[in-house]
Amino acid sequence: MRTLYHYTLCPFSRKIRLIMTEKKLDFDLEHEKFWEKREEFLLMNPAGQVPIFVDLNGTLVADSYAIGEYLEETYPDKQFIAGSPATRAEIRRLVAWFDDKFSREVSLPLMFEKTLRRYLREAGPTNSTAIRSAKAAIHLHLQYISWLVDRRKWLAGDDLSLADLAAAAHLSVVDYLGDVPWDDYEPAKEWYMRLKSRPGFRNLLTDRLPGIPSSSHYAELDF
């Protein structure tokens, strides 16, 4: 069986998970402790992060970037870096977009301080300034994505996207600790709910981390 090493509320693994459900492919999770550094883990990634995906031939690929492309190449019956040169660029654009500059303002540090910091005793104390300014940031990102989807059906065109996919995934993060303001773009919050109606966010929908509870809406689909 294909096999995922994750951790659920890490945004690159989410992303994956998408990829790999919409082209429905089977596989099982394996939830990392990737602080822990464990040995056998580190042997496969020696960065230490997740995701990792091994496949059924046993092939093992490392860096969500990297997974992506392996997922595209290998299994192409159903394609998200699709169309011209031109739009493939904008969907690889956008995809840096959300899983750089989105991850590096928002969705890693409210991650990190709401759930990766308890466990790590040398971390020391919650930074609430690091969380105001994930916070504040965000409006940013959600004006962005209203400003794209007023243009466009989806974020990089006409047609469903690996861009639609991990700006969802980092959402969904986000959104799982309740710090989206929906309510205050309309046009972000109609994109997400069409994105949460696929058959490939109900694993999703359904995560839960012990200790931390999910926000009263995240797992509604009219919300």
The other form holds:
Number of protein chains: 2
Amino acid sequence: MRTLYHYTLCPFSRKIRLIMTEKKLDFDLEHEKFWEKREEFLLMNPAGQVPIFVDLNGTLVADSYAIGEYLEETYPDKQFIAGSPATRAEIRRLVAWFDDKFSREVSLPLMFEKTLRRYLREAGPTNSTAIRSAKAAIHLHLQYISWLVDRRKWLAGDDLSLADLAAAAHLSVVDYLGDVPWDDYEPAKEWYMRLKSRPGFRNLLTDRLPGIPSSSHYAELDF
Amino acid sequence: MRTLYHYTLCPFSRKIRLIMTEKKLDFDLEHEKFWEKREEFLLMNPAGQVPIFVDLNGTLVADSYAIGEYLEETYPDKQFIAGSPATRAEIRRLVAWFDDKFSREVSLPLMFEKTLRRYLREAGPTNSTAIRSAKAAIHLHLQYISWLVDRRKWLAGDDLSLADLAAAAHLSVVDYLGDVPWDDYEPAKEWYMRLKSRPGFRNLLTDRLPGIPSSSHYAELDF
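Switch over from the form predicted alone to the form predicted together with a further copy of the same chain, please.
What follows is the entire complex, opening with the chain shown before.
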């Protein structure tokens, strides 16, 4: 069976879970406590990060950028980086927007402060300035999503693409933690509701992290 | 003419310059002071980052991941993400290693502290802890490069790939600033010398940033 090593609230792992479910690929999930740095895990990915994907033929792919492109090339029946060269470039620009900019400004600081910090010895007390900055930074991103979906059906154009899956993966982590001010951004909320009702999202919505409850509306399709 | 908006010591811009020269594509360089956030620039890339690429037909591509994949698809005569699916995945894993991990731990903090900080009002005094951390972190990366090229001709396998170009782009920035302890890592140094003598590198080696001199060996092919 295909295997994905992941962490429940890792946005990059969630992006790959969404791609695989949308492509109708079966896979087992292995929850990896990557901060424990077990030896077999570091041998699979010396960067010490999830996700790591192992395909049916044993091919091992580490890093969510590499896995996303690998799945797109290896399982092309349903594509999420499709269209003209310009459209494909637009999809990848937006994937980078969320995987790079949004993660740096919003999703990773919140995930770190609210979940990872409690597993890490010597990580020290919660940095409330980092939480405040992340919660301030998310507004610009929700504004940008609203601006895009006011003009396009999906983030990168007429079709659902990897850009939507990447963005939704990051937002789902922040939404689990209750830090998305949806009500101020109706178009973004409507776009996220459309994604939430897709089959690929169901698995994410049943995820729970011991000791860290999800926001009350996290699993609601209509929130 | 094709145009690349770049910043002299931006590793991501340098990666694209290397790809284009290796692919023998002519292009004009436009130096973008991205920190000044001029309006036309933000319209081209609302993320406010370089590089941005404009192709002959006017197609605009922002973000170095998107540009790299775009060039690979649009100009496939000479390829840098080639081989089996497993090899392509290995190339992209290593690109992400340098564009994500190395940049976060080493090249971006050094570039920020030693160059950008002087252009930014209110950025405050140099953070010498950040510089020390980056200079400590680089050892693990040079060790890893040495380990890889002890086993393979190039970083991802038998052929020069985007992994080598990405890694060399980041290292060239750190080397300009004089912070690569090459002498402790002979295999990595030998690999970098091979890259330095390629035609694509010549342009990078003549770059100079006003007020910030390069290290004495920066342009030496044999150092």
